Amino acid sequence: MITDIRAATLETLPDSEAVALRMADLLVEGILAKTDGLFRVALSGGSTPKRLFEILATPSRAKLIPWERVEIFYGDERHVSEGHADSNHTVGQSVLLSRVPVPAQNIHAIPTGATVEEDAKAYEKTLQAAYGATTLDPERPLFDLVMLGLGTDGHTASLFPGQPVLKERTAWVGTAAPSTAPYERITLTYPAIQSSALVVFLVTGASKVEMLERLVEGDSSLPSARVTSEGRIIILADRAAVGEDA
């Protein structure tokens, strides 16, 4: 059974530190869940999951994590050089994987070394040698989670308005050039994120007001509401983001 964004389950937080500990919590809880295999999981870039990154590495929290059974994937990545300051990647090692003991074999970034549709061609092998297959079958899915945000334009991974990539239904990762942000981009496509167990969505800030109602309305004109899953839908909302006061 496939869910729509119609059917999220909304929780709404005190604050972005709140967001990022229920995430935290989440990850956690699934990890130990899980007793057959590898928990992939698909990292976001953005402030808070940073800040989730940052509470994941703390001695008390990433001993309660088997990280031998984690393999991390990333929803989207700019296209820059290995290392760049923009890079999802680059925060994720920085401030998680150098700090915790993934099996380097377990991490699996974005490449960015040859044109970007080169690259995600590549990351899109990377993902079928991980799955052992290369179609999707929707009993078996190829995330345990999808961590996503939302934007102001109601962009999600590097699904933006307007671009190919929306209309894309047989590859797993596909590549965006949006004149509203910087850089071309490679994303998981909608099939490759349908194909999880559990999506989450993290909104902070009060500048995402409009765009988190329209989410849950299921406003299909933004590409962050066409999403959807095998498993579950999940927002992770601070207050600011709901509109209410702090």
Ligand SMILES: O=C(O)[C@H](O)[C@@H](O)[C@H](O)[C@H](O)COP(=O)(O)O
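What about the form predicted together with the named molecule, after the form predicted on its own?
This part shows the chain on its own.
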């Protein structure tokens, strides 16, 4: 049964630290509950996840996780050279992945060394190899957890307003060239995000008040509000993003 954003659970937490801690708990719970195969997670980009990554890398938390059973993907990537400061993988690698014993073969950065179309195709092949099929089975989600952020224009991953990739219903990975953000982008498409047991939005800060309100209302003019899941959708927001701190 497909869940849409209007059926999402909104959890309001005191501050961004509490949001990061709650996300860390959800990840630990999910990983420990997974008994058949690797726990496949798509990390979100931008600045919000950084504190979560720091928390997961702290020894007291890291030792709770059987990292050999975790397989890391990204929801999207900026099409910049490997190691570029604005790359989502550069942040993920430096703040978390280089500090925990997740096997290197379980880490799948989105390639950025060829053309954006070639790299998107290559990433789709990586996803299909991990999944073991080239078509998505609604009964068998591609991801155990997809983490998403919320942009101040209502985008999520790199599903930006007005981009052709919003119409993609077959490919698992697409590209975007938003005029409102630097760099070309590679992104999971809606069908790939929908193939998930759990989608969690992380939304913090007063700058997100308007978009969070419209997301929760299911305003389908926002790309983020068109996200669906074969499983559950949770929105973790702090009081500032909900507008309670005003």
